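A single chain, nothing else alongside it, follows as structure tokens in the form predicted on its own.
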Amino acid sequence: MSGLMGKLNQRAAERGIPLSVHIDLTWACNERCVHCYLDHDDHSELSLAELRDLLDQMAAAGVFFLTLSGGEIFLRRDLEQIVRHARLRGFDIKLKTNGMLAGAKEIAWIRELGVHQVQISIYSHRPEAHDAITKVRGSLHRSLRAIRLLRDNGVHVVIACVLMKSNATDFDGVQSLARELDAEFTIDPTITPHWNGDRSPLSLNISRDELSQVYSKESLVGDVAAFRALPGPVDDATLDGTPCSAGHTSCYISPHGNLYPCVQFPLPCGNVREQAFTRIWRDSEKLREVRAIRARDLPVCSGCGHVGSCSRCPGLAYMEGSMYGPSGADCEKAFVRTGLPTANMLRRSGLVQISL
């Protein structure tokens, strides 16, 4: 996180302001990605009127950054009206879409309304690999067409590449595509369990050797030696730190109005159809519990040498059994990055960690 964003988040946390909100407008989708963690059935999505009211409440609460995602957001015929109302309320907007339904008309209003960013997932530069992941023939061609139209209209585009076994070696090709299209590029080596608790998608995770190759690319991680260096000593400031922004300055709202700390943290905290957004944000006992957690409160992770540098996700830890526990996926990333086993790995193997 940049210095400016870090200060902004710190001040928002001090003042109890929900700086960033992610709303899934729908879980319906025209793709069936093999790694998707969402339920695609319709369970009575928030209406346009409900969303307008919610956006008004969020603006009054101090929300600034707004992510609109799905499912596929362009399956909502009222998407332009939703975005237009959000821009009237002054939100900085990011749209997440596969782009397949975005034509010249849609991109014209995206440009007109000053949407800050559009993120589109591209899994491979090879059509057969990308289309096998989305399960839609021709999907790569259609997503790339949208990216070209967006860039031709001056819209900032981020190409996101989730890595899994079937595309583990394709990130160079996707990054080259991003350069060719003058788009930003981001990569994610983490597969998330399904929201219903099904952990079978985790079988798609790339191997340690493949992850190590990712962590050895300067174009992805910057200074490789610094990125892969051993963690420094753990001090009180680190132990008194909060795990991440989830529930502190950000939250997630499902298409059905359920509010959670994060899209990867399925801890129900309230429903905006039943309570005002601000009341949930301020008074939810579950959110208060999340906000009270400090690194020193984590029984395993507080004694880990990686505690100050690990990307531990409390949501993934929650899905593994406890939001106070370790996140296996992040333990794996910390180990591959540095070669130093985590406290969780040592505990499971019956070994004892040696202090640095």
Given for the second form:
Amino acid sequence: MSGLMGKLNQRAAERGIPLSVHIDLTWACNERCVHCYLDHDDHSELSLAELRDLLDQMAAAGVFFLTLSGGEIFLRRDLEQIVRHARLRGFDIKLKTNGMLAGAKEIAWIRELGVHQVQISIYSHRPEAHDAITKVRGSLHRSLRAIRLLRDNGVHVVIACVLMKSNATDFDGVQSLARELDAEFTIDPTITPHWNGDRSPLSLNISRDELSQVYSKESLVGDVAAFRALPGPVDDATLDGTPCSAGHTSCYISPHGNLYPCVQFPLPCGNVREQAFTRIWRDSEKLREVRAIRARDLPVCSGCGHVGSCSRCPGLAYMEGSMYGPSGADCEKAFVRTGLPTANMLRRSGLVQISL
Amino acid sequence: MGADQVSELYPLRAANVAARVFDGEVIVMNPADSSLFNLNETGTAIWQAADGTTSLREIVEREICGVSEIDSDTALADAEEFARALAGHGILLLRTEPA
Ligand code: SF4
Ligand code: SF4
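Mind pulling up the form predicted together with its partner chain next to the form predicted on its own we just looked at?
Entire complex below, previous chain first.
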């Protein structure tokens, strides 16, 4: 995070300003990715009028960074009108899409409106591997065509590569593609449970050896030795720290208007059809509880040597049973990264007893 | 750069940048190069008044000299330097005619 971004986030947290909001405009999708955590049925999406009103409220509340995602956002016929309204209200806009429906006309208005960034998931440089994940033949070709068009029009593109068993060794190929297309590249080695609680997608997660290979790549993690170093001592500042921006300076709104701390933290906090955005943001008991949590309040993690450097996701912890608990995926990452067993692993092995 | 020249400038916020008043100050993101700016109080006043039809001189007289002790020539010179810096980053346009 740049110095200015860090300062903005800190001031936003101190003032209770929701700096960033992620809205899923629809959960409908024209792909059927094997690891997807959403259900694709329509539960009455927010209309254009409702979204305009929501964007007005969010602008007044100080929201600056807006992510519009799905599902597949181009399945909304009013997408251009939504983005136009968001631009009128001064938001910095990021779109997440598979790009399959983005042709010259769509890309022209994306450019015209000054959309900051378009993120497209590419799972592999091999069509058979990418298309097997999306379950749509020809999807790699179509997504790449959109990326080329976007880049030809000067739009900033981020290629996001979620790693799972079937594409575990393809990140080099995707990174080369990103270089060739002059796009930014990000990688995510975590598969999350389905929002309905189904944990079967977790079986797609890459192995420890494969994760270790990712963590050994300088092009992905920077200074490998520093990245994989043992954690430093845990001090009071760490124990008084908050976990992440979810609910502090950012939140997520589903296509049906439900507000949650984060897209990966399905703790319902209110619905923007029933209450004003600011009211939920300010007064939701659930959000207040999330905001009050400090590392020292976490029964397992507060006694873990990794607590200062772990990427513990409170949303994943919540999906595992408690937002005060550890997040298994992050325990795996901390262990593979450093080789040091985590408090959660010791607890599970029965070597250490912690009462929850 | 003399004050007379400054009076002919009409600043206009660039259309494609994102901006928000945040905690009393404007933050601006230029999507073209992902550069982020946090304007101070004076910069915020100039930014908010930069509608392309009001001259920099009028903006300075109204927004800066009206609320501080600074003399108008110094304020105008500072404002022009600031406006040219923002123009250099592509987030403000400086016109010589009102829009
Ligand atoms: S750590 Fe988890 S809950 Fe927090 S912002 Fe990241 S994904 Fe969301
Ligand atoms: S490694 Fe596991 S137990 Fe340790 S702080 Fe992270 S989530 Fe908690």
